[in-house]
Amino acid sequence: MRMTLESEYSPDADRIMAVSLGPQHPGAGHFRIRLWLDGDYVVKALPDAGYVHRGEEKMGEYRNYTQNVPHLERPVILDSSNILFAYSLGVDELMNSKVPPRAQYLRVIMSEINRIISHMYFIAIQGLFLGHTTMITWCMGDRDFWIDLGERIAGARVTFAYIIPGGVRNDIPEFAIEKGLKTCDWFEKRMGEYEKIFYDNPMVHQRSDGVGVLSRDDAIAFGATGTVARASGLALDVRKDEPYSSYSDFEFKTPVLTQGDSWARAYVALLDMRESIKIIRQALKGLPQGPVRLKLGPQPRVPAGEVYSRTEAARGEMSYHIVSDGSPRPYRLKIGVPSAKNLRALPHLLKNVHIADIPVIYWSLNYWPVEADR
């Protein structure tokens, strides 16, 4: 179909297409992108968010504190632990509640291991979208060694549903300690091999080297989070910068990259994944005894007030705005999550590019559209 644009567009108005990409695009994942296109160039890209919304917002009003961790995990099933992390931070603010120390490093622990599950997809799929299948078939295969290790810990597997108010489920079993640590002994020099394959491949790097690229000043003003704002040079992690829960008891970096490319962007997921390592063998080795979690009982009330949190998940700032009126459900709760942030810089990346390259630019942003939806 052709069409008219606007005035900046009109002297060439004959020689442009408007197409979509997605919703049902297999790459696009339940997501909408208006393109107009000028023969093989992108002249102008509209995301079209917002076919998967579900409602977790008004549905958290609706049930109480603890009823409302299992759904609020569904967003984003790849990094279930982050979402409900920020979320059991807020709560356990406004109750003004003291999570043991043991809890606290077994929230630490999971949210690790979810970010590990989360960058493994991230890679496997951007594999898939630069023709290189096998990276698809070891990530996918790889990631399902944490997710059994997750399970071993939480009973459950994919959604955890382990970090809640006043701490974790449950506590973690003797043999998934030692388990962790050749999981994690396994996994770095894993992580060398996916190097050689996939980051070090001349064709990888032809594909995304200088392609997407996204300035420092271009990601403070869009708001970048998490993997793609620490490629394009911004050393942001909440972690770092507002520690929580027992972040400040560990060693690790925030890796940043400078090129600001959809190469940077997916690598700095492999390094983040490295500092994740660093960190759930530390927190293996240092647990502390004592209990896991306090008793809240069923139905917790939490004092009348409002909270902000926020943690460093895996594709960057998550957040909560909760209001209490002192009931046992909250009365108004939203949530702030890294994808949408991130999806402001899609149009800006994709203006004048080839169509070839929408695929591996969508996809480094590690937008996920459920998330973003909510």
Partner chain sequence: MDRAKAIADKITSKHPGTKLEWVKPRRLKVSAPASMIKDVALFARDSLGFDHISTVSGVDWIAKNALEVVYFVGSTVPGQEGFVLALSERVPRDNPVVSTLIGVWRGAEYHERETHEMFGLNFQGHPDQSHLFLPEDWNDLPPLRKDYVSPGR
The other form holds:
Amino acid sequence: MRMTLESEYSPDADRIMAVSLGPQHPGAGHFRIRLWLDGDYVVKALPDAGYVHRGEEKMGEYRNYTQNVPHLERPVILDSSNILFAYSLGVDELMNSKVPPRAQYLRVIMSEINRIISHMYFIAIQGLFLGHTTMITWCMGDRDFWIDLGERIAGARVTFAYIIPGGVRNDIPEFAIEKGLKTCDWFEKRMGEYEKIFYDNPMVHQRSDGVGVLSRDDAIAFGATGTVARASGLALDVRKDEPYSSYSDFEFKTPVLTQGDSWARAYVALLDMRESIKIIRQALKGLPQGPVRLKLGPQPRVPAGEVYSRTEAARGEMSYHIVSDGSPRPYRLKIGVPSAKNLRALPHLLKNVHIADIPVIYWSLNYWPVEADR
Amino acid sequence: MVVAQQQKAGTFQVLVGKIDDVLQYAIGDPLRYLANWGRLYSLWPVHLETACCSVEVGAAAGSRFDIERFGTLEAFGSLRACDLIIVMGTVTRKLAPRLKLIYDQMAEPKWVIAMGACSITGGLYFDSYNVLRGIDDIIPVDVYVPGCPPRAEALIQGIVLLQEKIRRMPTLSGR
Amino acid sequence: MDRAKAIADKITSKHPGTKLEWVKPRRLKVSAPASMIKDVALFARDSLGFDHISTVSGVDWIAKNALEVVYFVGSTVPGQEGFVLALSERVPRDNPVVSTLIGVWRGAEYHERETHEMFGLNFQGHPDQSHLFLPEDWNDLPPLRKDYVSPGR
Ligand code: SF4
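Alright, leaving the form predicted alone aside, put up the form predicted in complex with its partner chain.
Okay, now the whole complex, with that chain kicking things off.
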């Protein structure tokens, strides 16, 4: 087995040193960045992904549409509902099934809860990389209240497997509605405290203002999505652009910032969570009555066809390209994950920055290696 | 008289010959106990995230479960200072040589916790082309924590089990 | 649906070699022969506003002895964000050479690299086609080809 651990000087460019950051490094984690350094500055950076490549797309071709549910949520366990949401939308479209309205609302509720869970992890680790221990302690603890709420609705701790083709797996219990509303109230107050201690902190501003600036044009050219795009002034939000499920029923805004730096990318996450709270509240209050899933049976019949479905996941646009040939299993299942879409921006942002800024920029992209590698 | 002297010398020689056994009985046990007790509550895991189970490790280290209560510090960067690898899930073919390299670089004594179905048997990914079916082919495992992902409580239980194992470790050197 | 159809008509009338595969609400798929895909892509980006690459997918049509590569392109033009253009081309399986579209959508670079390693498609003009997700020493068939069988199966 050949391994590349470049750590030697190259003779022709004496000043430049090649270093490998990761995969075992507190600032990288399941990911490696190959760096070429000149003193304290990064000359060139190349991402080296694939440490968590598990071949989900090939596995998807071996399983039928129902069996695909559990393994498809594993790539992004932080955001497990949203990745299944896009899959379910795709299969629903292929099967031409009309999902009942109560299920549509429950899907939205779960998707927004997961968005908060994922963003909490994001800003917690962003705090860690900035040396802000309070943020990781608070956020990791508070995140668990949302996980608890999800557990009360779906029954599992992080891998909810709640949104499935044809609806949702089970109905929401009555007490979870009450608990959800209470959690929303509490969390709204809590977010004000985050803002005070983290986002308004002069230390945090110094470390992340103007660090890793992605311009709007570059964001378009690289195909950036989600928090990265919205921090660079690109108002992309699939929930608004093509209101899937029941998103057209709710009132919410798409937060957009224009600075495009690490601070803005972290702040967009907080603004996103504010909007999520609004959506969860409206959905919990206006939950329609009725069934929550269609009977599809263990081996759903899916007509031949091709579909490209997408949702707004926590990290950005989550899309599926599903090709069906009429057999019980997908002929092709392509998962277009937001982390992979944002990866192209990383080598661009890591040019001419200090070594100490690498973890901040890297994590501010909201990059989750497991999701990107699939 | 001569016979008695010879016998005495014999006993002495036997004593000298088995001096390490004697010492083992006299001070080895308390020393081992002391050393193991010292190791027990200061486990320091390597910061090696391998897959999605790392999220639950993060939750376990967070303020709700607070794994430090049980004498495990938060994940750390330097391999030389670490004595525990928590393999947080799937080990792919690309990561496997690196995992072995990391294990070999660590100083003895060292322990391994295999966390999650993936690192035990391959889990959900039993038919994937890029996933190792269990890490015990490449490194020895002390404690298995099943689950997909294991809850944070399960991880804590795994650590307590490992501590029990360390407490009863028969030798000073580790393995 | 109408608007997607209108966009598709613009492409097919401007480039007569292209074919409209299907059109759904907010989605359209256009296939082009390998020789003109770059022109079509440039036209879609500059005149129709499809400037935001979403992802690149591939399909192995083993029965028809063809490999298909599909570019999914979104738009950032206000009012058109919800539309996704799927631009596809087919090449024979035994000689899968396509030309890269990095010059049109820079963000396609890593997606093309992934499609290269997963399907064995050769993107001509691509700066770096080394493995992105597969291990460095992978020497089997590209895994997403239909004739590659996963060892666990
Ligand atoms: S055991 Fe489950 S949660 Fe853990 S790494 Fe494997 S798939 Fe992910």
